[in-house]
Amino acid sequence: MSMLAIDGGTPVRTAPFPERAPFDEREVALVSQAIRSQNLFGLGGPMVTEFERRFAALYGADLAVASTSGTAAIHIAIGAINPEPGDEIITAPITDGGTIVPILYQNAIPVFADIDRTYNMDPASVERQITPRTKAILVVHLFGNPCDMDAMVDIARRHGLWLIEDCSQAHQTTYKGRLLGTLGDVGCFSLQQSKHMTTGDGGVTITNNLALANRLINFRDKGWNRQPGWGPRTYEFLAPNYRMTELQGAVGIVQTEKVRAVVARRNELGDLLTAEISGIEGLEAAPTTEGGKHTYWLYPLRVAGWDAEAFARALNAEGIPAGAHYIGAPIFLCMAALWDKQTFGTSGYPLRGGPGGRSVEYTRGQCPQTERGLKELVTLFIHEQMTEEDILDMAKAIHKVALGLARK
């Protein structure tokens, strides 16, 4: 076996992996147009209710209403539900705080599922988690990998609850044969620059449940019913300005027509890393819910046999870019909005009590398998610039790194 090359060895790899490029002259076209019309306002512009109707048509969803960020939708969709100060909303423990951020500033609770071996939220522990208090259940489909959203329907259906799904990470991704973000009654998705479809930062909100849909689109628009009413003006309710602008818009116009090659050129990538890297003892390629397809926002590799930041280390020396832990904890442990309560002055409010609310405290320990999860995870980023022989060089400094740390 070849010397490690943190030991001193020859890498693996030397020259750099292709700089991903998610725009061409297509968007520039685009774009530019916008800018010569002299209108970037998007509400009602052509280009933003053109990206609407694309996306929309993109998921078979009967409303798609842009916004700001991944964060944005999140939150127009909580908005859209309405819940009362102090309702819990049971989430995912490995997810961005922009998951979490919604939650909060409408007054609600974060409730904590424990996740499977997925990496995704374990339906035995979301059921654990209901309360008289539960208004709604947040999926995360993480990484890419879809959650298991039969058991995720049937809960919520039985207990009677909002299902919202955060596909941030899983833009065109099936389960089942069905796309993620329109099992549940909202889906949620993130236009932030790394992900399967971008504009540099933005958000969607879909659903079919028309029932929602005034308020979702009034959300993103400070409430305001631009209808006839009360006067010229008429704000509803209380909500904040996610109005997406036409620079973004047009961005996404071209987006929607390359996203579908997108995830499969990531999909077939991903598989071939997981088939030349299985079967190596002590670590796990990255799982997929069975009935999903896996579209690999990020890699994960399980590295049980390992201390996983040695072996993100071994693998940067062969040249191979890894990161150990993802977030490093459970998310509860990463926002002080959630473990030391700084949310709103120094009330702490829903989590130390007050009208509605109730005393929350987010420890070490309430979620082991997602503490062991992290301290195990190698994370890799696989794009669709790559190549077949940039993912074979990955998966020889895998096997590489895992013989190595092994024989040390």
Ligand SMILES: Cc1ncc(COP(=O)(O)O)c(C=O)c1O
Contents of the next structure:
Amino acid sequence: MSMLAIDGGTPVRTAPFPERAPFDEREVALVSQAIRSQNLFGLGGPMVTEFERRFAALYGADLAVASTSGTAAIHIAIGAINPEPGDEIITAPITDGGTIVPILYQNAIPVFADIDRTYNMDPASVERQITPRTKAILVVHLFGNPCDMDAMVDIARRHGLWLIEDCSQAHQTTYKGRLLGTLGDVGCFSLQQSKHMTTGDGGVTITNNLALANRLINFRDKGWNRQPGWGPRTYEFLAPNYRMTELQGAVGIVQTEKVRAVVARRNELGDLLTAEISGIEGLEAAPTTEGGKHTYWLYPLRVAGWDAEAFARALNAEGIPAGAHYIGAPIFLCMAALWDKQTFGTSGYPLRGGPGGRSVEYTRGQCPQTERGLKELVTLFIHEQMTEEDILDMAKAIHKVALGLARK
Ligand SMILES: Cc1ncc(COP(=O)(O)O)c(C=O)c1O
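Same protein, different condition: the form predicted on its own was shown, now please give the form predicted in complex with the named molecule.
In what comes next, the whole complex appears, and the chain from above leads the way.
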């Protein structure tokens, strides 16, 4: 057995991995065109309008609303369903803060379901969290792996709840042949730099439920209903300004042409890695939900038999970028807005009572499978510009580290 690089052996890989390059001259040309047009305001602008049209077409959606971020896209969705203060929204304990912030800004209460072996919410745990105050389920398709959407749709329908999908990490990803983002009532996407398609920062909210259209469209524009045209202004409800500019719209147009190939390539490379490392005892390759197709925003490797940090460090020494524990702890322990109720002034509202609010505690032990899953998690980076050889090097290093590193 060859000596681990971390112990002074020869690394599996010394050449750097290819840098991800999501943009080319096509984006440059369209952004230049936008600037030369002397208009960068997105509402009604040709770039954002065309971007929204193309994004909707990618999903067969009736409406796509472009915005400034994934957080904004989710805020727009929640603003559209308009919860009462203190209403509860069930969501995932492993996610970005951008899933949670919009819930709190609408004065609703995030309630966390535990995960199963897929790292996504366990439908049984979701159902156990439902109370008379539950307004919606906000699923997160983590790392590019679909949630069990048959179960989620069934639960939402039986209990009369809105179903919102956070597809920030799962663009153009299918579950039983259907695209994520179209299975619930509203789908939300981040276009932040690391995502399958990107405008640097940006977001999109899609729906086929046109009853929500007015609030979805105007929630990104201060609640302003511009339909009447010039004259006295009508701001119909409280909302922020999340308007996308023509610069992002221009980039987004080109990205809509690329995203399918990006996703297909990631699926291919991720599945290759899974095939190459399956069968190592104590190590679990990225799980894919039954009926789903994984698109590998990140590649989750479960190293139950080893210390995840030691495993990631040993991989790094072999020349393979890897991280340990992803967000480190359930999101409710990462965000002071949750565990310490740092919300509005010193009120702690709505997590410390007040009109519609109630006293909520977010503590260690509430989601034991989540804590365990994060403890055992190593994340690997896969992107569409990588080659099969890159993946084989990753697999070789994983075999070497698994063999060479003492198991707990
Ligand atoms: C699952 C998930 N939800 C929401 C967000 C928030 O997106 P943004 O950073 O574009 O606001 C992200 C971003 O990483 C994410 O991964």
